[in-house]
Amino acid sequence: MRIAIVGATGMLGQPVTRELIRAGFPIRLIARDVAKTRTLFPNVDVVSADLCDGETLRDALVGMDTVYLNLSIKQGEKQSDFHTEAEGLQNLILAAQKAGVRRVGYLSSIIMRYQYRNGRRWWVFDVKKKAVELIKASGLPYSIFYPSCFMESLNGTQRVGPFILLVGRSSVKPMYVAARDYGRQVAQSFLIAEDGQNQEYSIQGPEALTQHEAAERFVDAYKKEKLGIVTAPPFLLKVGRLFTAQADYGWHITEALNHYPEVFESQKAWDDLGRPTTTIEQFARSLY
């Protein structure tokens, strides 16, 4: 299986990427900034397009069987942007129609369950609900994962310099995985997916903690320097929200984050993909 991925350079491009390679697939790499991918991926295959450009994608898929999906919204996107996840993927789709591709992988997420909840909705949620259903509509074979927190949020997106920044706390206990742990999961589903075989799996970690249980475990392990945790009160972002797109995609992830009651499900992941085994401290010690 020969295996196109689009956004291969991010946070969980990287690692998923890697896992692919070392596990044997010919990879080509769609990237709008070649020199970066191939700053990291200096044996790979590396060719430009744009999900704003229909002709580059249809010319980049050409003799590719898959094409693995690693799209997100940017914290400061507003709703009348142009969305990879909305516009970018119908374009895709569509390229990927036309060059003869075979399967779609894409990287969806259990939080995204939380729309309507409470009362609650965000457009974030309803753009990443309709890309599941566009890639349903599309008649290709697909193969989509709903991931629960990954670990690498922790040195990511909530780390602000020396210190992991939660809002609020909660009760809830999010099944934290590891990016690597996600990666090799989503190489064995494309080695035992059948031609016509439409996959969709949970992905969940090894154990259900909370926000400040993850986060208090990941400091006291990483030893590269010295952290510590900042809990600021939800209503600061509530106030933001109204002046900044960025605190209003913080306000409503905090949101779903804090109240979503996840529940294991992923079951037939670790009976077909294998499970994950990376705990919060083997991730913290493998940054340094």
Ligand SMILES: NC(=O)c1ccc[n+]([C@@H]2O[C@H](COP(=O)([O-])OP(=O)(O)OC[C@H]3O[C@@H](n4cnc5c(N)ncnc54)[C@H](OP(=O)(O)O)[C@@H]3O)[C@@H](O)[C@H]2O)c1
Given for the second form:
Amino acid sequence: MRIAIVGATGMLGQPVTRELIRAGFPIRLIARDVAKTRTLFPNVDVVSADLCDGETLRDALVGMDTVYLNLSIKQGEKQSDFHTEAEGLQNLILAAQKAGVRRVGYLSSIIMRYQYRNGRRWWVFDVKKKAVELIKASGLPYSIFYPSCFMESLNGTQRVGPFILLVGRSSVKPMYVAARDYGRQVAQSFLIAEDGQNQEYSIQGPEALTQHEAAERFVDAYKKEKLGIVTAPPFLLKVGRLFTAQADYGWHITEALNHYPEVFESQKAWDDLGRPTTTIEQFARSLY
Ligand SMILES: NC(=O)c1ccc[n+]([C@@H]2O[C@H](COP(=O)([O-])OP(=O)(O)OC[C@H]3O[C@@H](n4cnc5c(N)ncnc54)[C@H](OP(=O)(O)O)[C@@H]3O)[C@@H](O)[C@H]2O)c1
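Okay, that one was the form predicted alone. Can I see the form predicted together with the ligand too?
Now the complete complex, all chains and molecules, led by this one.
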């Protein structure tokens, strides 16, 4: 199976790409910034294309069996902007159909199912739900993954200098997963996928932890530098969201993270794709 990857330079795209390479698949990376992508993956085929441009995408996908998508909506994006998981995904699906691609793999998320109180909606979760619908309606066989929190966020999107930033204190316990374990599961799903078969997997790690428990264990185990945890009061984001798109994004994602009642639902993924084993401590030590 020849696999094209869009989003290989991303925080989660990088470890997943490494696992797909390690699993022995012939890989082509489709990227906007070819030089940056070649620096990260020196011995891999890299082709220039942009999700804004259907023609470049079709050319880049010719000869590929599967395309794996690691896309995101960035903090600061506005609802009226171009979104890779909306218009970009529509371009990608058309290009994949024309190029004869036979499978779409897509990183979604568990938390996009969160129901805001009083029936309110958040456009970001609506885009992500629509993305799943678009893929399912495309007629292309699919492998869709719905992961819990990634450990990488502790050292990525939640890091502010030498601190991990948490907002409020929640008792809900996501099952944090390392992207390397997830990458191995993605590779396994592609290995076992039969022609035309659709796959959907919830992805959860070995332990259920509150965000504070995960952050405290990460800080204790990460010896590369001294880190601390800052717990901001939620009302700061509530006020800030009136003024900036970034704070509005932060408020919505925090609300969902702090309240989504995650339960274990990954038995099928563990049985079919292997069980994630990386603990927070092992993840922290893998970074230095
Ligand atoms: N963090 C978590 O705990 C968590 C949990 C569950 C699910 N997820 C999901 O994980 C995803 C985020 O993954 P990530 O952190 O790896 O995202 P990311 O770092 O933002 O990476 C996005 C990738 O998309 C590429 N890209 C952006 N615009 C493009 C365009 N027009 N054409 C082609 N490529 C384009 C970027 O390439 P450039 O290098 O050119 O910018 C980058 O490689 C989200 O969908 C999120 O819902 C996250």
